[in-house]
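There is one chain below, alone, in structure tokens, taken in the form predicted alone.
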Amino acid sequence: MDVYGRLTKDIEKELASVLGSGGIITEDRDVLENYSWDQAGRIWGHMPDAVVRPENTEQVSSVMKIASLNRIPVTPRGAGSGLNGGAVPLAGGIVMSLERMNSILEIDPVNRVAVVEPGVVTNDLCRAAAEKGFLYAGYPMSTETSFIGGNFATNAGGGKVVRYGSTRRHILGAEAVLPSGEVINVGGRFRKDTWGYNLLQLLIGSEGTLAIVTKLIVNLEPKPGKTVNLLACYPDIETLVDSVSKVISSGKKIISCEFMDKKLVQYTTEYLGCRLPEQERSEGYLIIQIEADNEEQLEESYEVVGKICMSCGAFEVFVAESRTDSAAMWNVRQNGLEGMRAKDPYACSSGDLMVPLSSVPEMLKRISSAGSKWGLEMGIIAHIGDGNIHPIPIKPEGMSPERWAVYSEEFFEELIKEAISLGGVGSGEHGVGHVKQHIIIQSKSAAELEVLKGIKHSFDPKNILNPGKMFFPLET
């Protein structure tokens, strides 16, 4: 018997009656098949039967109620750039994109939040909050193509987390649709509340498969200070870790501090035809921005921590003159990913390992360790200032992309039972999808699993919201 309900013709009728024109896709293969990964690699995709894609909460609630009543499967999707396939539709059945609800709705300077759906860009709420005066903060690397309701529910985080932290510090509220269709309203225009259970918390980070967000509610910061970059060059990467500590607890406003290795840097300059200063004989840069109240405190801020850095080992610390210079950095670290695939195609970034600060210096060890047992060569970035690492192998010459898809995955597997052992996590911002699955089914206990499984059961009894990801197997 089949787990699932068949899309029939007459339930595709239905919908389409509900969603209008261009609302439902289901004969176009290519479009399709479009929908059907994300950027873990067409090899871990899977084809849906329909892609739905709403304008309003109100669509949304009767696709959901048609699925809950015939039992079809549905799989949100925001702008497709997770990296664990959690967007892909192991069970068939629809796609959800919510590619259509991209409205900032409200800037409402009073309360210092602004109200947005789900498909917005990013960076467009960025842009958006600065013209009023005001920063978002949940700020991933992905800015420029990430959908806010894909930060929501990766809790993404990226480059300015030392400073703000990730996408759950900045979520207040969410309108979210139940697996039933029910629609439901968590937090609000506040910031602190002791009034029941957080479900807005529990729906933070939990990859679709509890409720699908509708609009959300966003804490936007006060516009920042002055600040300045500076590009710190080290001999090794030893005395370049030694410094990350000692500037995050120096005192000073330290917004960013980002780490790239000589092999990224060197393909992501090739790639964009540029140089970073001193790459000869750097074998690790870190990029510390900073902020002050006014040009004075700023001097003396990055005079402070320039001098950390030259002190644990620095042979040259530039400072960036300019919004040029600045650009010119952040672009190298940017598109470290992209200067990867550069090189090759099939350099791999589905893994990224968070761990505590003081266990950065070995877990760099131990990838560097695995690295060379598994036979490969790797780029590695880190948003250093909390711990969260990203090595990028590249594959080696010979293996098959088919091969590739599968050893990478193995070869990460270790480098998570790694961070695991340290105090760690296996994710800190990339998520579970269903590439990672088994691995944090390994590392949860079997009361904690049954927590979760319970917690899973109450929102979604009959498992249709984007089954198989995270601790659930898919049902067969």
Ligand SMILES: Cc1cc2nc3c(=O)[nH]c(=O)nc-3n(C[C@H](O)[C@H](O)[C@H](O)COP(=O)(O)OP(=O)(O)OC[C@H]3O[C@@H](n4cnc5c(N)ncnc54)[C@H](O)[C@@H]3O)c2cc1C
Contents of the next structure:
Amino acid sequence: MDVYGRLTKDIEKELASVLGSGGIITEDRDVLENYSWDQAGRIWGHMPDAVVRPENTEQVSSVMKIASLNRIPVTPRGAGSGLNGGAVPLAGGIVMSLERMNSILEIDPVNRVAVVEPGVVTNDLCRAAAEKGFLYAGYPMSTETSFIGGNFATNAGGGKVVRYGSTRRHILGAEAVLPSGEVINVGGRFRKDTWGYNLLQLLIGSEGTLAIVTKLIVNLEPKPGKTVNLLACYPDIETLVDSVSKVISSGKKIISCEFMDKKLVQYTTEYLGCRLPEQERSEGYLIIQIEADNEEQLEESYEVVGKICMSCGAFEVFVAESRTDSAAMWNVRQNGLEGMRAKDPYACSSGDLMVPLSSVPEMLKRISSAGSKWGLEMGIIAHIGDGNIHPIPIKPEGMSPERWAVYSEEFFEELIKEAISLGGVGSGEHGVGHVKQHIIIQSKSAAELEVLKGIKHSFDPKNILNPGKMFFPLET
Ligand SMILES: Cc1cc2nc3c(=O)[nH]c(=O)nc-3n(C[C@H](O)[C@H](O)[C@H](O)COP(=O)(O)OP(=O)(O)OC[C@H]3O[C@@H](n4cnc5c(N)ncnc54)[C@H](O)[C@@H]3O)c2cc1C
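I've shown you the form predicted alone. Could you give me the structure of the form predicted in complex with this ligand?
Expanding to the full complex; the earlier chain stays at the top.
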């Protein structure tokens, strides 16, 4: 017996009448295929029976009422830039793409918030905030593609976490549609409350397993002062890592502290057709972004930070003199995954190890020795100031893509256990999806899993919202 209901022609008609023209796709296999996978790779994909593209909360709610009545699975989807198969419709059914709910509804300068729909591209929000003299401080490296709703659902991190924290810190309120179709509003245009259990915080990072977010109230920071980017070049990884905690506790306003290793820089600069300074000699680079109130303070800050890097063993620290210089170094950082994929389209993007800053040196050693043991070539990028490391291994020659999907995840399973043994966790920002599900389940106690199941059940008693993800294997 099927666990879920079938999407019959009658149900499709009912959905079409709610959604209007362009709101539902059921026949075009090519279009459906585009919604069957995310950036974890096609190999982790699964075809939906239909894609719905609502334009407002009422439509989201109506779709959920129909889905709930007929027990049809629904998988929310943002831009599909996730790296662990979170937006993949594992049980088939409906993919709900939030792409048409893409308006910035309001920038409210008095309360320092923006009110946005979930399909707004992260960078569009950053730009709109900047035009009004504010900063939206979320900055995943996918900022030009990912949606704010996806950032909410994965608690996205990125390049400014050292100073501003991850998405959780930027969200003040949300409107969300429950699997039953009921609409709830949590949080608001305020920055603190002790008004009972905090459902907003529970929804952030829940990867579309509890509710569909349809509106967000986000915090805006005051416009930052002057900023500058430094590129520090190191002869070895040990000296580089030694600088990180010293830079962060320098007392200067450090916005970003990002790491790229030699191999990643080599493949990415080949892909982009550019060079970074000192590429022959450098085993690794740090990009450090610093903020200060004025030019004088900024100069003083980067001199202090530059000296720290040099005293730890950097052989050169370049100060970006212009926007073009800054863009050039950040371009390499942002395109690290693309660079590795240009070398090998199967380069595995799901590595997302998170350890305390003090354990970063040991974690990097363990990554390197595991790489040798498993016979893997890899590049490494890291939000190193947060202790968040992304090794990107490439498929060994001759290995089939199917075998590689399993092999690379076994490799990461070993590394996640190492990260946990060093006081960390299996993901700093990419989440669980279904790719990392078996590992997160192993890492939780029976008692904790029971509580988590209870939470899921109270939101989604029919288990129709994004089934088969996070702690909850697919029912068979
Ligand atoms: C090149 C590259 C660089 C990246 N860099 C970073 C980085 O620096 N930091 C980082 O954190 N991530 C990074 N990522 C991963 C990814 O971009 C983030 O996880 C992002 O937040 C996903 O947003 P999305 O809109 O693409 O969501 P999707 O991939 O579409 O969905 C992600 C999850 O959110 C759920 N979801 C989406 N929208 C909603 C909604 N409205 N309501 C409820 N659930 C929803 C989905 O069901 C799914 O579980 C990177 C990815 C790429 C390809």
